[in-house]
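Below sits a lone chain in structure tokens, taken as the form predicted alone.
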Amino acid sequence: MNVFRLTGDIAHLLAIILLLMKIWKTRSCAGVSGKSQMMFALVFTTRYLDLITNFISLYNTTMKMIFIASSYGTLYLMFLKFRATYDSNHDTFRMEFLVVPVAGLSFLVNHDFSPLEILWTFSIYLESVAILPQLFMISKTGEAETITSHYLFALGSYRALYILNWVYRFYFEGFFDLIAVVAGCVQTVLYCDFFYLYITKVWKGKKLTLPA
């Protein structure tokens, strides 16, 4: 544990809280991609299967349980409780274009050809592109609510902070995980345009709009 990882975890948790607050307070999931949320639920499910086989710390176990529970809670709100507000007409990104190649890549490039390791690798690869349906949806509608923008900024900040965590661990612990680093960099790059628009518009009180 170091300050970058801890701050990254806080940013990740903040992103989830912002999303749940947005849905619950407005009683609507308009502007939120259900496909991105389904992939995040799949990410946490496949990554944290070691909950039943490996105990690291109370903090680690608690955070894993929070991420799993919140991801399925989000799906419940979107597809059951507030289903009528879900904008399926704009959430049209083809998930299979991401899930199938990622699944194939996780079988080909991994640290160890074992079920848990392949599923962990799958979760790392999938997380790097899981936000694409959300960004595609915003691009299609042309704008995003301020609270949705805050959610995306916090989510992108979490991954950027984890890159600093890996740099720290490499220099001070000699630890380097090529798969996690490359996937994390890809994920952060996907947020770059959004980061720029967020800083230049949302911080100035303007509504975030993306080119169609």
Given for the second form:
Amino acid sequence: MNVFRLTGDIAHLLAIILLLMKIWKTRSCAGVSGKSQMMFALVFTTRYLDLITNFISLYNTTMKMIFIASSYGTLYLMFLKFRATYDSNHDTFRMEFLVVPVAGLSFLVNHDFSPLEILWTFSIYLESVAILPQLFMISKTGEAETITSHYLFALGSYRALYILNWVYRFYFEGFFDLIAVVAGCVQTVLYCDFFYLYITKVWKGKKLTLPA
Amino acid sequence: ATYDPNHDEL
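Having gone through the form predicted alone, I am curious about the other one (the form predicted in complex with its partner chain); can you provide its structure?
Following is the full complex, with the preceding chain placed first.
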């Protein structure tokens, strides 16, 4: 555990809490992609199956359980409790275009050809692209609520901080997980355009809107 | 190590 990893995890947790708070307080999930949220639930479910088989630490177990529970909590709010506010007309990204190639790749490129390891790899690859429906939705509507943009900034920062964690671990622990690093870099790059808009607009007190 | 079979990272 190093400071980058810890702040990355906190940013991730903060992102999830921000999203849940936005939906709960506004009683609405308008502007949130249900498809991205479904894929995040799938990511946590397939990655954290080792909760059953392997104990690492109290921190590890607690965070994993929070991530799994909150992802299903978000789905419950979006698809059951506040279903009427779900903006499905703008959430038109085709999930199969991500899930199918990612599933194929996780069978081909993994650390070990075992069920749990393939599922872990699947979750790493899927996480790297799971935000695309959300970004696609923003590009379709041309804007995002400020709280939604804070959520995305925290979520993007998490993987960027993990990259610093991997650099640290490479130099000080000789540790290097190619699959995690490549997928993590792809994931972070996908946010770059959003980061630019967020810093130039939201930090100056404006709403996040896309240039015409 | 090239990977951590325990996957301690979240």
